[in-house]
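What follows is one chain in structure tokens, specifically the form predicted on its own.
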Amino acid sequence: MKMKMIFVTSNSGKVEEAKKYFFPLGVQVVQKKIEYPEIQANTLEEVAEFGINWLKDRIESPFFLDDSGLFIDALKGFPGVYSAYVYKTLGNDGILKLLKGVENRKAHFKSVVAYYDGELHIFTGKTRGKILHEKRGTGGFGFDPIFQPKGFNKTFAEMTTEEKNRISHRGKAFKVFSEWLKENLI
């Protein structure tokens, strides 16, 4: 291997996605499961921020962790930042709830990958899609249940964990890291 990185997740399913991306490019990819503040900010790019500069003086780099969230248009992007919250409170059966009679399902998936070197990089990916009106599936985790990506029949929940990967908000924005890291480390 030329580099090893630090990934920071408690998530083991979220490292084996990134070693797709990065094992090909000679990159090792080792977990570490260290709890960092996630303050209430507006934005995802936010919350990643925040969480490098406070790990930043606290494990060796290079690193990196992802937030990510499901944005409800109709809900005007809530749950968004909050998604991890909502989901432990609310779960999909609430967000079901609020949604009762709604007509525009339409959501989406962002993650961001925010990478420290001795500088700051983000990277981020979307997979646009719908809120169905019942849950479906017993794959994935969080709020798959409920979202039917884009041009899909089925729900994150029914896909394989190979399916999801290929079109999923993480593994576009892995995608364009991993890129991003051909182009000026290895």
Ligand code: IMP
The other form holds:
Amino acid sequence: MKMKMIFVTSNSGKVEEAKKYFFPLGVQVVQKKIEYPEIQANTLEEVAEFGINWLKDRIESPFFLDDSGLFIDALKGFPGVYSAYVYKTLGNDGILKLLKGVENRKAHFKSVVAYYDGELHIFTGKTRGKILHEKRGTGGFGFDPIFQPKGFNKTFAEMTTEEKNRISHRGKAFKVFSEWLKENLI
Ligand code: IMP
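Same protein, the form predicted together with inosinic acid (IMP) this time rather than the form predicted on its own?
Starting with the chain above, the whole complex follows.
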């Protein structure tokens, strides 16, 4: 498979992950930085679909975007769809403060990758884990330093991009996406 794909995002961490994931598959990922409206909705899927519908008349297809979020059990799924805003305002320290004294640290990340080629295709991935009591690691981006995936002793921020891709929500969504591409584009 030799192809080029546009990834609409202003998040360079996501681009790094996509490039590392798709390069060995012969897919060149090209970042396009266009701010698109992120509506307030109950699900990441709705946010992603609105973004696609807004972008599809403005840029050439095919292209894809990713909408993701961190869902913390003890906070009833917060920040979830509000993750970007909460990261900008409270940050990792704010989340650690909110969870001070809270025993149940369970959380998961979810990623919704939406691809548009004249039609909308949605691919999702989820990774369970827990929120630590302190930040660890310098890699990755966003909430990576406070999230430790289940079955590992390292946070996402202590992993290489390849390691994170193998188990992350986005890596899982990319896997389904790449399998779909292989089946549909040959
Ligand atoms: P959005 O998908 O761009 O709306 O991002 C949601 C928020 O979750 C942002 O603040 C990101 O930094 C954060 N986020 C999304 N994916 C990840 C991840 O893989 N690790 C850590 N934080 C993430």
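Positions refer to the first chain, counted from 1. Because the structure is predicted, anything quoted here is derived from the model rather than measured. Basically, rigid core = biggest C-alpha set you can superpose within 1.5 Å across the two forms.
After superposition on the rigid core, the Cα atom of Phe174 is displaced by less than 2 Å between these two forms. With the core held fixed, Leu65 shows a CA shift below 2 Å between these two forms. Put the two forms on the same core and the Cα of Gln28 is off by 2 Å or more between these two forms.
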